[in-house]
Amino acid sequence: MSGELVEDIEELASDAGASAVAVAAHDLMDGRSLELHADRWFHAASTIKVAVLLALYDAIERGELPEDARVHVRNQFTSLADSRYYRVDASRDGNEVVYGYVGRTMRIRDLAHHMIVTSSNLATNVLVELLGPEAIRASLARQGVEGVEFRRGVEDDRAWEAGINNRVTAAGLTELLRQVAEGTAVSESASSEMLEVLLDQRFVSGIPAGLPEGTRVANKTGEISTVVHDAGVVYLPDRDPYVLAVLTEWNEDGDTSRRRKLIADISKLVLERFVERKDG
């Protein structure tokens, strides 16, 4: 990455008023990278379900659970800071359909669609219990992704004040996305298919925000009261794409829409500087 792209998005993120951004992206048109303090740790918030949804086609593909699996979906789940049980608030979280199925069954696959497409946590939770995180670490190991650390559920109250928590860097989520872009994420046919739900994101005022009509974003955010995070895979007209990933770190709580914002903004200086090679 150029010095002056890097002075410019330090300088969008101090006017913003963050006080630490990551950036990390891999063109697939000609395997060019960039890095912004991409090894830095982050809380990894609801970018973490990428992790989640690679696991269960992991197990599908070996296997381990039928394509069209139906698991009972309950909403009392176990902290892994000391065993006891917990719910997740349905006032905190960014879909109400899956609550209706609670005491029912859903399809896996339904699941992860709500997982991913609308943030749901009680989905997330429900998939998580059903894979195991020993599964979910050995997925992402299997394919040897680093810079991504899966702890524990969504919503685990009692283990974030313990200081357990899922983890990300911007390099991580990069390379788990190009996997999935390229068609290398468990198999080519389940690589397809965990794009095909990341394509139908309704999240979409950070990365895509910054980027013209027309363009498609597989994309996955995260945002709690200290970080707002996006990172996709970024389809433009006819061109191949390219995978981008910025996460951002917040002292206190504020505006969320600057923070998103912001990470629009730097969405649209790396189109221009680093994918339209406007930097000279």
Second form
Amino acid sequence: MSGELVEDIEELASDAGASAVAVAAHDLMDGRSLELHADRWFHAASTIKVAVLLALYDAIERGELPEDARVHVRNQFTSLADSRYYRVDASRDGNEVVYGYVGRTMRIRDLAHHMIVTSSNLATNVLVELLGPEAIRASLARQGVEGVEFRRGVEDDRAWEAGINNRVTAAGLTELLRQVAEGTAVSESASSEMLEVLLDQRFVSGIPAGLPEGTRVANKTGEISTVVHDAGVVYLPDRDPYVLAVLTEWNEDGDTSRRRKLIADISKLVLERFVERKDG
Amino acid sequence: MADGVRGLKVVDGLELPRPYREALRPGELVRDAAGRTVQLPRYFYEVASWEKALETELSPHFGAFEFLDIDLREAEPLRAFPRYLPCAVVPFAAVLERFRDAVGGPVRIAANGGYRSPSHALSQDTSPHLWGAAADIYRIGGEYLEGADRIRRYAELAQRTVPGVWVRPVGDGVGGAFDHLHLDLGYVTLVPRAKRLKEPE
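Return one more block: the form predicted in complex with its partner chain, after the form predicted on its own shown previously.
Let's see the whole complex now, leading with the same chain.
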């Protein structure tokens, strides 16, 4: 069945015009896994924010950051490409609230919430500057997550032009979210708090859109001109959750809604054929 | 020990408890970027609470709270009240008042952009922020200071209208101002006159 399901997913992706697709799923109820190109690297887009969330809670847990700490919100970041400053563009950001705090301070937990729930680029970069890339990589390493590679803050166009990007695999994101769902990411309490943040997600046109109405999903999307991703923990009634990551790559200038619909369609297919084991 | 300003008590930093002395390093000699020896402030206004900071005007349009808005990069003892402001902050507020008159509207000081102690994580160099004699201005009226043109326009205005003020060059590299206008008066220290214990006969 798994082989047929994989073929059907690839057919869906091909019909939608995706140039590449990768899927990884892990059912926490029985430990079964599904993998399709699960170790292929993709540009991470905003899915990398889950790694920043992990590192933030890791720093709090290790006592390196006070949990009620406030941090100065500045829209000034150093490009990894040439060490010159750059700003993130409010018109390309999913969140306006954080821009209202420029020049002032915000609580780090509030920044984390904006970073995940509405994918605030500004909140992300403020936290990345606070934590530092090394600390984020160290947190991933401590968790043994290999398929999530953090290099830099988001919207660093000069780094992008230089080919310096954050990367993820479907297997990597699934592993990271599995640890969050199982309470082993940093600590049980930290995992629980991270899960609550992810469950508040407002972008629900990917994995959640392929599921029965009312299904709780702790997910994080990622979208730039050439990739559309979603990865999350799915909570169906009366069963243990499962983790799913769907990563897609596209030629530029495509129809965004069609791209998200592909992820929703794959989510539905995985629910029916992998989780519920209905025949195709 | 000395007269205060607008209800704030003046304290000798050398007489503060050890955690504060270690963070504030009162009266310590340090070297500036040019290798010159300069002395860190020794006398401070003590601000008992955030409410006190909010209600205390250092000048008609600048409150003590604007110089005390810091984040977790400040040394831990200095993130809780009572907090301390070098006495030069009062004449510097008067300088900012002059700048406010020139721009014709509210001038907003950024977090970490007022007073920073020598132990603040952003205090690697001997910035006049350590003397309470500098401000990073991020907004003037409703205008955020983003982009070289805006910052340069206000920088030129400051240099024309505020005698003795130093303005950090605009730039998008380390050491340049990219999201704020930095103004300072240099390493200004102020030793307030003490109240006489007994009037002369």
